[in-house]
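Just one chain follows, in the form predicted alone, and it is written as structure tokens.
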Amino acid sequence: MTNNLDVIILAAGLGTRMKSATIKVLHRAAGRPIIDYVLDLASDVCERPPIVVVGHQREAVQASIDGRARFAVQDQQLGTGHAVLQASAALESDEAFASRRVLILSGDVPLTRAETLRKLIAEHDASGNALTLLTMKLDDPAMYGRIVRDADGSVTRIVEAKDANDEQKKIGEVNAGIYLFNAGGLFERLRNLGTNNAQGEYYLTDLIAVLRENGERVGALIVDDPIEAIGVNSRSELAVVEAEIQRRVVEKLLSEGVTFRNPTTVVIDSTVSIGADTVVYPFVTLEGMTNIGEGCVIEPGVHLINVTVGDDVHLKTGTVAEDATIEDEATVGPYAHLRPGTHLGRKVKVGNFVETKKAVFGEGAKASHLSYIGDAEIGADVNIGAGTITCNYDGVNKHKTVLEDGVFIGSDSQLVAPIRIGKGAYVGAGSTITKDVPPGALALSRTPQRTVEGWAERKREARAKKE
């Protein structure tokens, strides 16, 4: 990280090829807006907060960045040179600015690595350049600007694809859209740019000719992996970017001791953390601020959003959870659904086709089969039988169910809230409980069983006579 640097991030363009009502820098990749990755990059190489040049949907962009940057506004999108010029008011007032360097990044290029920018800075300083570009070599340069060099390897110009002739279009080295300038005189030169090009815009790249005419050197550093410079201008490019970010996330987690049975099938946000010795099976989706502890097993089809998982937890096939907490040694699923507000204590078991919502389970509690537990406080070592439901909604308000420690709820019971079942009490199977049950009691609400001898035979005989 250096203090002799300012960073400008260009983020004013809408991105019409995205075919979206949302500006392209706010489209998400691996759980975060793509501009977030560029902001991370800026903070890795520069001590001062960057200046983000905003235009389209600037309020939304500013709200998303939320204090991580300073802002300049480009009301009319008149090209990259014009965009950079909008940062002049924020930078020229600093007396030390002229002695620094200016790194220009694009808000839609999220894959560049900090070590690549450090190489760019080192190359700029070692070569005595006034401008050093990041470039890449592509088999199909498509719409990228072509790099034209002279005999000593210095850059003479960049020809935009729309302005290139047939010979220039054959050049494989192209502009990656990242620039490092000496700050002195930068904005004055931008003010003097013209618009003699196919787009009628102020091209930042036109400064190459200006610098060379002034006897200053322009150099370039070729990035090792062109994917670092890919910009997001379409949905297909966004998909490529997301796949690469997820690949990097998995690669990092593998190096930290996590096992992925088939890493290419996992969808995982860059905000997710996983502890060592956890095993992640195929077709798992981990989103948001999900944090998984050590020694866990995450079976196929598990989908977690903003879930905290302790150590040695077993999440079985098809478990879905959101805004929930699962403590150490718990077992969940298969096909359980933990809705927001669920908190499972240590060694809790929530089994197949159990749904929970705003339910807190004490240590060792169990709801093993086919139950709904909502707006509930479940004590330690409670056993909830199959088919039990908490009737928590009266059509207007939600009410709470409390099961104290050691309660046993028989199968197919309905607990009509608000209700409290006291410590160690039992509820017989098939009961509808509408009143509090004191500690240690047995509560039943069954209709007495009636057995009619010979009924089935008489029913068959009556049917036969009708036929």
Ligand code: UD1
Contents of the next structure:
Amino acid sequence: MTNNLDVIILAAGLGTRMKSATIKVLHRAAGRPIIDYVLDLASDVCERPPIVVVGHQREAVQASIDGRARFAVQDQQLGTGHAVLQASAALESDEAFASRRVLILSGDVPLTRAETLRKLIAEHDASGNALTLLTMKLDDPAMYGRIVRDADGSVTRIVEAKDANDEQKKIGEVNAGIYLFNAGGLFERLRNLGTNNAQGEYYLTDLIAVLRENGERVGALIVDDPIEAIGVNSRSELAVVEAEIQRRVVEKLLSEGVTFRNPTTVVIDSTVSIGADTVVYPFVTLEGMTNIGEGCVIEPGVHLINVTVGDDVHLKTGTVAEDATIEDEATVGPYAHLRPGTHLGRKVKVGNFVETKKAVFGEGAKASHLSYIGDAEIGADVNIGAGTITCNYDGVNKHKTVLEDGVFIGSDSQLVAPIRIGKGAYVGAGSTITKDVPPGALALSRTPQRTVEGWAERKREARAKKE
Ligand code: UD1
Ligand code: CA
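Starting from the form predicted alone, produce the coordinates for the form predicted in complex with this ligand.
Expanding to the full complex; the earlier chain stays at the top.
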């Protein structure tokens, strides 16, 4: 971390190659807008909040970043040089600025490692360069700016792909879009840039030639792993970035003691945490603010969105949960659906084909088979029989079901809310319960059974006679 640095992040361009109504930097990879990864990088190397240059959809970008940056506005996207210049008002007023350095990052280059930026800073400081930039070597240099070096290997200029001649197009070393400038004189030079190029834009990259003409030194650090400098300009690049972040997430979790039966099949957002000794089976999707404790088993096809899971929890095949909490030693599924507001206490068991919504289960409560439990408060050690339904909706309003501790609900019962079943009470199987049941009582609402002896035999004989 250094205090002698300001960071500018360029994020004003729409990104037309994304073919999207949403600005490029707000497209998500592993659950976060791609610019979030760049903001993380900035805060890894610089104490002061970065200046983000916004333009297209700036309200949305500012709202998304909220509080993590200062902003400069670029009303018209006249090029990367023009974009950097928009940060001048925010920076030049600070007297110390001219003696600092400026790190320029692109909001669409999210895979750079902080370690690499630290190397860039160290190299810049050791070299006496006016500018040190990050480059990479690619087999297919595609649309990146080509790095032109002279006979002694020093960087003389960058030629954009659209401006390159056939010889230059063959250059495999390209511009990663990450630059460390000495701050003094930067904005004056940007004010003097022209637009004499194929795109009629103010190119930031033209500063290299300007510095060289001034007799200043320009250096380049080649990244070992070109993926660090991949820019998201198209959906296909976004897919590459997503895959790489996923790979890093899994790698980190493996190093923290998580077991993956088949790590290439899982989808895990970068916002997710998993404790040691948890085993994750194939085809698991974990999204948003999902935090899983230690020693859990997450079976195939589990899908969690913003779910807090304690320790030693067993989530069986096909369990789906959103905005829910599952405490230690609970068992869920297979094929259970925990909807928002579900809270399962310790050692709760929710079995196959059970749906819950806004339901709080006390310690040791069980709903093992085929139930719908909504808007409910379930006490400790309650046993809910197969096929039980809370009838929580009267067509207009939702009503609450309260089952006090130790209640036993027989199979195939309907509990018509609002309703309260007192502590330790029983509901007989097949009942439709519409009135509160006091503690310790038995409530039954089914019609008494009638048995007609010999009925089947008589029916068969009557049919035979007719034929
Ligand atoms: C740029 C570089 C190219 C480099 C590549 C690396 C220039 C002229 N070219 O090309 O050498 O290989 O990045 O990824 O700099 N932006 C603005 N305002 C503008 C224009 C762009 O804020 O007026 C922002 C974009 O939102 C984006 C970043 O600057 O975040 C880069 O712009 P982009 O248009 O993607 O430049 P490239 O063509 O990729
Ligand atoms: Ca780009």
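For clarity, a rigid core is taken as the largest C-alpha set superposing within 1.5 Å between two forms. It should be emphasised that the depicted structure is a prediction, and the values quoted were computed from it without experimental measurement. Numbering follows the first chain given and starts at 1.
After superposing the rigid core, the Cα of Arg446 is displaced by less than 2 Å between these two forms.
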